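To begin, one chain is listed below as structure tokens, in the form predicted on its own.
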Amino acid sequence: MEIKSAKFDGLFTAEKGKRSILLTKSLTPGLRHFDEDLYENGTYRELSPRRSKLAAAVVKGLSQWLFRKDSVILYLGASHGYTVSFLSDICPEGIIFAIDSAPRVVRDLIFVCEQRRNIAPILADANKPETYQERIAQPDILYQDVAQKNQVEIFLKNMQLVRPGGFGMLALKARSVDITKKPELIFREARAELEKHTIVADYRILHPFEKDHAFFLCKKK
């Protein structure tokens, strides 16, 4: 298997059989957190868009990318940690500051964050910003994987937190949103709210590997 650099920093492709996939050069080489495929003796991990929403956005075409080795992200909705394990792989040298409010999760964020020197695990309420503002670092990129109906507003409300010039991410669930609601009518909603308060710089739905979602870059005004 020869693996390539990808356009975008941090980022490796492979042929896989019929496929093209997407790796990141392993923090910790030779450990699996998440059962993912190693190449290279365990050099590389396969990062799944059918697990990520942030490789699901960069196979549907994602047309910039805003981590470098040393960013420092505000994650919400870490989860048990799957992406952000592989940000940990993509920003070696700086920090990512992990969120969720489900103890259970955290817990499990907690075993990838003891293999792992750049994760900082928190256990907070996304709706309330004011909460963990003291005990980060001001980010330079804000990422928002949660699926709660005010999505926008928890962005936006977190976005304040982001460096002046710094960028958010934010993955939209729509059905989270309003479940009696067209997506596409969501998702619309969703743009020109984030357009009143944040530059949109490209959007994306992620279908097939995610039902219902989008993905949208934004820059802080």
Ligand SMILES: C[S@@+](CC[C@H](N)C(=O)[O-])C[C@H]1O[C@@H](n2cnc3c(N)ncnc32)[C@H](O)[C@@H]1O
The other form holds:
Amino acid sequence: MEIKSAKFDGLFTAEKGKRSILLTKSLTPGLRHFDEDLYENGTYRELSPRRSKLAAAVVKGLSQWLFRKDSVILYLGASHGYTVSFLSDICPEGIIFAIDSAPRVVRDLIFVCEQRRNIAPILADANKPETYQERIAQPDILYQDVAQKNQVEIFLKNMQLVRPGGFGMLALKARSVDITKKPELIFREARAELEKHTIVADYRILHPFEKDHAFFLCKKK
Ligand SMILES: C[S@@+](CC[C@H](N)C(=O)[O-])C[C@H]1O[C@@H](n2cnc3c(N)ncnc32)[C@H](O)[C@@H]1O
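Right, the form predicted on its own is done; let's see the coordinates for the form predicted together with the named molecule.
Shown next: the complete complex, the earlier chain at its head.
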């Protein structure tokens, strides 16, 4: 299989059968954290758009890529660490402050962090940035994937921690905001609210990888 650099730093592509796949170069060669496929003796790990909204946004044509090898990332809704583990490959000299409010998933996340030097797991509620603000470095990038009714409010609150000129990425799940409203309406309302406080630089619908999800890329004003 021929593995090529993708147009985005830290991402690679290859053809697998009839489809293109996304890969990262593993920080822990040979080690499989999830059930991801490994290539070239474990040097590369396959990042699935069906499991990661970031990967889904890339496949859906995300126009800008903000991650650098030394980026400082505040990640809200880290869960077991699937996407976080790939960001850890993409930003080997950076650090990811990986926050989740569920003790059960943070327990699993800690196992991933023990194998990787650039992830700091934090058990905290993303609604309360004041509880972790003193424990993190100033982020270049905020990444949020929490299925909560007030996702936009949480995002805007945490954007205040991001350095001037930094960016935020919001994976928005419409059904968590209001199950009775059409997703398109929720996306429109979310965008209007985000535009009051940030510059919305890109917007992607994540269908067919994720039902009723949109992905916003925002620049701090
Ligand atoms: C869809 S999962 C995230 C999947 C993960 N981002 C990935 O790509 O691998 C959503 C996570 O958000 C967490 N969550 C929900 N509400 C939260 C809150 N208020 N603060 C922090 N985490 C929260 C949940 O515990 C859950 O693990």
